[in-house]
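First, one chain by itself: the form predicted alone, in structure tokens.
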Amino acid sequence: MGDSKRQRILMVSDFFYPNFGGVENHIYLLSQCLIKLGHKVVVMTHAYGNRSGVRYMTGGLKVYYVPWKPFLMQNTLPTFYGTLPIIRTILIREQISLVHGHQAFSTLCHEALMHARTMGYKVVFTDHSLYGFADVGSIHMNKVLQFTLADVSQAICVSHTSKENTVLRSGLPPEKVYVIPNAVDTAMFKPAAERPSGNEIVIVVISRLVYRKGADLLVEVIPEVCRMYPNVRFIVGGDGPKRVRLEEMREKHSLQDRVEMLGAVPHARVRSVLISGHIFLNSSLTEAFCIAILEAASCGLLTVSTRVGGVPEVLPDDMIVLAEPDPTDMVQAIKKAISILPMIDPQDMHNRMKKLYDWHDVAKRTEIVYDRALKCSNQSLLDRLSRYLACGAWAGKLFCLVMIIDFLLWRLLQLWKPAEDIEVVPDIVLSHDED
């Protein structure tokens, strides 16, 4: 662990499993290298299903599945106050020392952050996506996230793109803000033994089929493709609003024998669909970082990406060909992708994904900025309101009375409810070995 105290990190986030997805993916693998590296982690996410209370994963990994369940896109209903009880007790029950939040979309994420900071708790708060200024749905996000932000101890951004964004959305000081990026695990995903063989060319798409994942864009890039090269075949993975609309073009332009819709795939299986192919496509109109196209390197595909976001900065440019989201761009991207196949070694592009991303390396960078979260100095209530204040003539005192408020619930429950009340849990330590 080197100069490093052992923490009892408390991670918290509408997304994890079993649903999946990056979010989901980067809190399970930054938990288990951060258990390695000697910490305490654990979970708290919502209800899945019939999956409610304490689960254990691999590693001692605890997961609180606290019982509510999901109100819209796998977030909770906004509560404000009615998760402040079961949040205090898991961070007495855990003697939690810092709480460490995910995804700005997250109800969960935020009303924990809020509950945490009234309780004196250090905490840090990573975003995973890009959000716009001008529509409706950004403008209210973006004051949560200032809200959110005002009084968040350290922050961590997962491109330097999603470090501007996050900075001018939140008014945050870039000093506090940190880029991490997110990271692969190889020894999953690792290029076939033999690579497919014949004259035919398999470009994988694996996606969300919504609109910010740009599948408007592959309704147009795949008819122009498959007319120019008669050899190449699409395979899709992927569910969402927006799979009708492949599916009539699929009809449409007769296709059916050169694009298989493979629906939903589960992660397991992610790997077995990205070997059989040789270029992986990406056509997101928003991306902060994307992790499907370091699995897709990974496991040795030339990748094809629309140039959004933070993408430009996940791979050197000798293994990604970028285009602007625009249907005749992308068809001449994936005719540049085409001529310098023959040139692309899979075990060699493996061998490098291997020394650009690892997940321990991830976890010991998220480690310093744990350390230098809790050297920050506690502030009274005083202080805390004035940050709030700032956030705008109406907004300021809107966000100061939430805080009051807050603040009040806290004390009554001490009075109700001492923390000499509350069992501590004894921690399960398990031995790992050395890597």
Contents of the next structure:
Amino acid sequence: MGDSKRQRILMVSDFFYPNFGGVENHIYLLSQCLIKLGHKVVVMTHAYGNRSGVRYMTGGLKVYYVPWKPFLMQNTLPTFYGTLPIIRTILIREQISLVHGHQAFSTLCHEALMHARTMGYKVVFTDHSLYGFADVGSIHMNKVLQFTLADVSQAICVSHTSKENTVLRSGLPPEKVYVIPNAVDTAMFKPAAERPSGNEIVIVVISRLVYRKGADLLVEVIPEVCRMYPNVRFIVGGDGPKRVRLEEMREKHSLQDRVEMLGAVPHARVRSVLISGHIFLNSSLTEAFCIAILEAASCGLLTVSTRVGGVPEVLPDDMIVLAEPDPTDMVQAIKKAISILPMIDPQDMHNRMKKLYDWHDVAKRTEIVYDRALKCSNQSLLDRLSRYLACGAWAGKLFCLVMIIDFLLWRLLQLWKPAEDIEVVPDIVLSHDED
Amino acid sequence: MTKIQLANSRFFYIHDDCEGPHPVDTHHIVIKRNSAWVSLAHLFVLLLFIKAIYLCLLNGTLGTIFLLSMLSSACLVKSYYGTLIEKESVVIIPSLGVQLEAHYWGGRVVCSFIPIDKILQPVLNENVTPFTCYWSLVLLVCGKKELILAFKVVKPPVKLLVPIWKALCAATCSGETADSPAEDK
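Please move on to the form predicted in complex with the partner chain, as the form predicted alone is already shown.
Full complex below, order starting with the chain above.
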């Protein structure tokens, strides 16, 4: 396998630091590993409060916090063409060779991919979540996704289930979609030197306490498990609208000394909470992948999870006990997990996770996708418009009109502000101070 | 000695290095004046003025009103010209400080002086707006929360700012060297 040429990648998403989450972590860690492979990576996201302008993160990762205000759930206001000037400026001044968008729910990502394709750049899209087909919101979201992915060079999904979901929603040919799972920073998530001892079995739950993360299931499961096993204790980390329900459950069943509510846990403290437990409980109702169970397995915890989405693909069978998203089934799964707990060796689990999941491996695989994307042929506007026409009887024509207007606006912008007037930014070479 | 050192379509950079008993290092960024447009504007105003006088002679009242409105417009235009910047300068007086000057078309000059020991670091800063990005030369000043812009109005390209930044770094003896960042191969 020959060495890849050094690429200059622009990662675009509405979700990035200082927000914490799966997508944010993925973009940051993937960018760091790509920088270690010798590529240049620039991230573009919207401004978070006062955090606006250019910032540099570890390793020289440059982040543009563009001052477009978020309007709904961290998403930039969709203006179709409003972001064309700033995206064009960033692409030219950073001499970007490829644009990588993240998350179907990010309006900035969709706009950036649309403008990048208009300007002739190759684009890659990564989908991080599963979405439905039936409700009004999903139908519209899927149509937008169909529009964006009609002309994408390559796509990446984080699990095979997610690939199936993305292909069905967007109509993208499956051969264009690659599956590259997320990974975990095993250097950070290590088991404790000594496992928590004593008769007590501690079950840890760390998730946002919202409907789709199955907080309502927890309300049914926790009292039943506490009743069946007097030596089981729960630690619940996280916050959200369903926290009130859990507090009420605690009061109703007098479980104040058996169920500890930690509130929101900063990401830096997640490991210290995980190593205080024996079993990790995940009750999500939908997951494309689940980095939380990777972190738990890396810390040596046995996982009990709902069998939804891409979760069955994440861990080997001896590290996870799966259950249907039903309280009775979950209680049975916890019962089984408690019975096999003595056979679990946390350090052995951690060592296996080190071999299975590594962000450097994800970066190398992503590099291969970039190479394939860059080998795609350049197409004229007319060839590309035919792909949009195939999106639907009315939608196809609308999408074509949107792209034609985008193309005309781009040409106008080229006349008004020629590319020669946009200065190229010199690369910052980090100096290493010597003692 | 005055010499145009660097230029682009909108600005030119002049470096005035005064040697002698009181050495002063002056860097000007001058906005290029499009003389064709200015001459056309003056011609247009002159024609309007002639028309106003002609109307005044023909029809006294209407002409007087037109002439008065012409004169008031001319005064407004003159005062507007007075707010237009002709050039901005950075005057480096070694061991003493840095003077930031803004020269207006009306002849007005606005200055601000920063003592040399108050300047922590001159920085080439990237600014991001909702539609574009541009470079600016700023000074980190002790005791001030905000960055002090060396050029408040003009937004020249970074190749015109680099020599000024290097001169400021040398004058303030900042810890970092004033070498250009490494170019991408």
